[in-house]
Every structure is written in structure tokens, then in C-alpha cells.
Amino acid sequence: MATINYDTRYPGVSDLKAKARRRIPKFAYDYIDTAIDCEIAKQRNRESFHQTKLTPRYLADVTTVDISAEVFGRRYAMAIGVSPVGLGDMMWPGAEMALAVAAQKANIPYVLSTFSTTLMEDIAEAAPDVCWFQLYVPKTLEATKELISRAKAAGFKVLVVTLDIPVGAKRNRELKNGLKLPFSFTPNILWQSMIHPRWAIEQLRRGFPDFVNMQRYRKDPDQGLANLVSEFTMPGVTLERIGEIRRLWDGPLVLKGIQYEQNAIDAMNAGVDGIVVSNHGGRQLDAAPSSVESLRALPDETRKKMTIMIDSGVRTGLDVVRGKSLGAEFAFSGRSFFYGVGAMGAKGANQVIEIFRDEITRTLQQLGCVSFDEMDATWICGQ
């Protein structure tokens, strides 16, 4: 039967969360946890997964389960992976370092993402049997082609595109912060630094985060977030250029951000191999429907020709399973790892991945489901 091998005083990834807000400065805290507007697309993203509703089946031996899942001719330990997380250290000094490492060790995917703050040759080092690599697909095709070269020779596995975010997000509570990279110490993020010394330490002992990978395409050094996205990046991914990725990668390719059926039905023909439904946690368009609600509209055909992901809003392992039965063949987090991280340093990914290992093996024990790859639509109540 599943055993506990974690922190039993943050059992829930909700507990980390709330540690996470008391331990960390709040310009750090409201960077990972904030959403777009109103915030009402990222409630709806927990919603829809609350009412999926799963039938148990009984009379079944359920001492032991496999929770195991393969996509792209690797089985991981189990079907979460850690989403990519820009700004990633200043969650807590060292984070996506620590996260990169305790996913190779539990053999699990780490997506780095392209506004990281480590240097993805690094990552690829630490984690070079699980590392995956976002790509913000940038204005200039000779940038696209220098990133990719970047990847490819350092040893990523899969290169996942991003798709939603054709622009930077006006997040309000980003912008009452004004957090700026380099960090600019204005009073109230001296402050917020001052007043959480252990955060502050660390991060004078290792030094500030900045985005590394991205240093010679910056022009002005004091750029806001919003605007270096929206300085780099296409103002809309194209098919064209989604083409020419699939040129320059010749391994796994995904997408990451499809909610639109046809924009599936495009990713399949343009010859990507997966996609990630996705709406970017509710961060860039409060009126998107739910990662479950797309997730749903999906295709039949694509759900046949291509993997099929989910990411938005999954904190916790019966999320997870609750994906498989709806057709998502993985699922990640983002906000789970870092809170994680930002609650208990280092410790906290270890701790983060033991949480869903434990929940996805006491699901499906009380689903009666004695292997993560028989999980489908018939165990959904009413299907």
C-alpha cells in the first residue's frame, strides 16, 4: 500500500502554498501565484477539475499499482512533470537547479523554460535524461535557430513550443509590485526583502536572478516583464514558423497553449508529435475556458495521432488521474513545484514530488484501477 515519505506538517500542496506566502518576499510569492485580471480563469481551471467526478470499481487487489507513464519512448516513475516557470529563482535561490535535480532523481520531466535563470546548458547537465526545453518563439528567425542550436546540443529531449502568449500579460498585482529585472530595489521590494532575511541572504550569497539565456537579446537592461516578453517574442506564433521549427528539431516537438480545436487539428498536420492543453494557469486571458473544458473539445482525430497533455491548474495526483480519464496522457504543474521550492528551499521539490507520487498510487488503489495506463473515459460518473 502507498506509504508516506514526505513532511507530514505540508501534506497538500495547498499547505505549501501557504507557507510559501509567509516564508517569501510578496513581490516573489504574487510573481508565481498571480493570474490575469480577475483572476477568474485560474478558479475555473480548479473547478472544472473538481467536478470530474470518477467512479471506483471494487472487488479488486489493489496491494500493489503502476503508476508509471510513457510518452515519447520514455516511461517516467509517473505522469507529472514540472512545467516551465520563467523567473524560476526568485522563488527561492537556486530553485530551478534544485528542481532539475530531484526530477532526474525521482524520473520525471523538468521543462526549462527560455526566461529561466539558470543557463539551459546547466539543466541539461543536471538533468539529462528528463530535461525538456520551452521556447518563447522569438520575432527573429535567427534567434529561433540559435536557441534550438542551444538545445539541441546540450541534450534536451523534447522542445516544447509556446503558443499563448502573443503578447505580455497585464497581471495587476505584477504591476503593484513594479518588479523589473536586473531587480530594481525600489522601497517597497526593499522592504518586502528586509523583512524576509533568509530569502534576502540567499540570494546575496548566489546572486540576484536575471534571465542568463537571454542576456544578447535584451535592449534595454531595465526592461519590465511584460514588455521584454512582448519586445522578443512573435506577437502570434504562425504556422509558417512552427514549420520551421519542425525543420531545426528533429526530435520530439510539442506545443504548448492549444485551447482552439482546429489550432489541434493545424498542430497535427503541421507534423508535431504532442501538445500541452493548456491556458498559461490563467495568466494571460481571464476569460479562456478551463484546461479541462479544452481538454474536452479536443478532436477525436488528434486525441488518436498525437499525445495529448494538460497543464493548468493540476495540484494535486488525483488531478492527474483525473487527466488520463479525460484523454491527457500527462499531466504538469508549475505553481505546485515552486511552491514548494518557496516554502521549504531545495527540500521542497523532493517533497512536492513524494505528494503526487503518494496521491496518484492512493487514487488509483481507491479507484480499483491497478495500472495508471487503464485509467480512461469509462471510470468519468456518467460517461
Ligand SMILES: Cc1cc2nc3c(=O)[nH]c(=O)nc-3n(C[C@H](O)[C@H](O)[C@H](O)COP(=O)(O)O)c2cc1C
Second form
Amino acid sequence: MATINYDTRYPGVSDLKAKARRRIPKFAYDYIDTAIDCEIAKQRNRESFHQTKLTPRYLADVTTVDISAEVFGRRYAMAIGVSPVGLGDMMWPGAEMALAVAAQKANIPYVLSTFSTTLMEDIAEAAPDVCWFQLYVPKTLEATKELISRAKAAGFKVLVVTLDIPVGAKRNRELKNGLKLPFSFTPNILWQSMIHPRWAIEQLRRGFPDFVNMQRYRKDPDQGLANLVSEFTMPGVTLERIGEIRRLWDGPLVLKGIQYEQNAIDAMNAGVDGIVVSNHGGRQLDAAPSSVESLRALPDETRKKMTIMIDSGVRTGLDVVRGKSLGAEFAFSGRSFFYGVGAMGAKGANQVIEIFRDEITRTLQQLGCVSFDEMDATWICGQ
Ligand SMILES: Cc1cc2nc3c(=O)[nH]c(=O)nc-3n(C[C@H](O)[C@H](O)[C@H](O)COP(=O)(O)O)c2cc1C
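Next, report the structure of the form predicted in complex with the named molecule; the form predicted alone has already been given.
So here's everything in the complex, that chain up top.
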């Protein structure tokens, strides 16, 4: 049943976003909120979800609805998971661990970024049943092998390889704020931290966030963020490297960031188990189609042979249901969850999960659909 198990001062992700904007320093908020260039691709993601209409059906008892969803042999509580977000603790100290613990408790997937600020082994211990690992593919095969064997040894369930960052993005809000790693106090960053003392004191207490999984690959301890990313990762992941990764990882393998139809076919032919249709939250190419537009364009054969998932612009339970109607078995969001922890600290993790739980349940009830598994294209208006 739909129940409100969350703080009603922030009943939706948009309320958490507004609160996060006030509660944390501007450079931290901009880090999560910004997208590329004019931020049109980010906007397009939302518009495409809004434009997907579903027709309600009545004359059915919807006292109880089943919102659970299965992916890669596990039935999760619902079809929403936490997308990988690098430098997650920038939003709030301990954000990544809080989200991983909440995801384990709620039985939803938590995808840890290669560029996380918490050790991958610690996250796997905290979320043993629901942890997935996202890989930015290193330039060297040696580092690729090492990260995959660490993920395997730690017990990550699914490997998610991100394709859509061939090179680092130029994001203007980030450039203007001057955020760098290792963290350095420019006058702007110092001022912003001083006017948000709770955030600053807690960060000082824990030590400022850094890419802890990457320490061993750093040429020198002061190597900056952009520099480390471009030095470390492959500028355009090749199909050949995906083949090698397939041989190294025997569990479910997912490619994240697919938009082009032929790339979906390539993934299928490479023996990949699933794809996340995504434009990286509009953070890489402002001309990119929305994730919904790309999902609609997927070739039918790829839908039959792989698990199709979506992220980029998912903000409500209704969006998760819309994604399913368009053929995405599962949805993920980065910003929704990190706005939550920015707004409320560790408590925000559960707040976002409960909002999605309530909204998915109510959406199915409003539609007259008793089980998430039954949601399909026949519910789309104008299909
Ligand atoms: C601040 C930030 C950092 C991100 N870092 C990563 C990352 O390290 N690896 C990755 O695959 N995707 C990363 N992403 C993309 C997300 O995984 C996801 O695709 C995106 O957030 C989905 O869009 P949404 O934020 O609109 O839900 C990042 C996104 C944001 C906002």
C-alpha cells in the first residue's frame, strides 16, 4: 500500500533539490547539478519523461500492487537504483556510505563509481547483496584487470562499464567555481565553506573527499582531478577492450551510456548482459538525445537479448513506471539521491528511497496496474 514514510516538508525530489541548494556550498551543489554547455540535454531528459503519457484503466481492485522488479536473477524491492556518482561525498560527508547502507536495507541496487570517495571494499561490505561496481575503463589492460579482480574479490554483483566519457567534459559552472582535487581553499571555496559551517566542519572532521580507489594509480599525490581522469581512463572504450572485459568478468556485465542503435547491437554481439540507456544526465554532449528518445529507438532484437535499463532525468516514481512502459526493466538516478543527502545528510538517503516507493506504488494504483511486471507499451497513450 502507498504510505508516507518520509518527511513531508520535502515530499518530492524537486523539494530536496531546492533544500540542498540552500544547505551546502555553491561549488558542491553546482558539482552535482550542472550539465554541459547550455544544459539543454539535461532539460530534454525531463521533457521527454513529461511527454510520455500513460492511459489509466479502471474497473479493477488496486488495494495491493506489487512494485518489485527482477534483474540479473535478483528480485529487488522496486525498479530504482542509485547511479554511480564520482566524488559523492562532496555533496555531504559520508553520503556514499549512507546511500549504500540505505540501499542494502531497502533492497535496491547501489552502483559505486570508480571515482568514489569511499573504498570499494568498504561499500561491498556495507551493501553485500545490492552492490554493483561501475568501471571507467583504464588505459592499461593491467589496471583494468586489477580493478575487476578487486571488484570480484570484494563481492560486487554486477559490473557496469561506462562508455559515455570518451574525454572529460567542459562544464562551465564547475570551471567558474574552481573546484579541484586534491581539495584546495581558493578564496571562493573558503568563503562558501565558511557560510555553510555544518558541511565544512563535518568535512574537516572526516578529511576532504578524494578518489580513494585511485591512490595507487596517481603519479604524484597532488595530481588534480581532471588530470588524473584523463591520464587514467581510455579515451574512447573500444569493442576489443569490451571483449577482454567480458572474458575477465563472469558475472552480469552492463554497458552504460548507450544511445546509438548500432552500439546496442555491438553490445549484444559482444555478449553483454544489459545496457543502461543514458546521456550521463546531460553532462557530456548538449546535442545528445534524451534517454527516453534513445530508449524508444532501440532495435527490437536488442530488447529481446539484453536487459534494458535507463537513467538520466528520472526524478519520480512515475518516471520509473514510464521507463518500464517504454521497455526499461529498471531505472537509475544520480542526482535524485545526491540531492537527498545534500538536503538532509544521511537521512536523505532513506527519504529519497521512500519517496520513490510511495510514488511507484501510487502510480500503479492510479493506472490500475496491479504489478510492475505487467507494465508495458500497451499503457502508452498514442502507441
Ligand atoms: C556529479 C555527478 C557525477 C557522476 N559521476 C559518474 C561516475 O563516476 N561514473 C558514471 O558512470 N556516471 C557518473 N555520473 C552519471 C550518473 O551515473 C548518471 O548517469 C546520471 O546522474 C543520471 O542522470 P540524473 O542525474 O539526471 O539522474 C555522474 C553524474 C553526476 C551528476
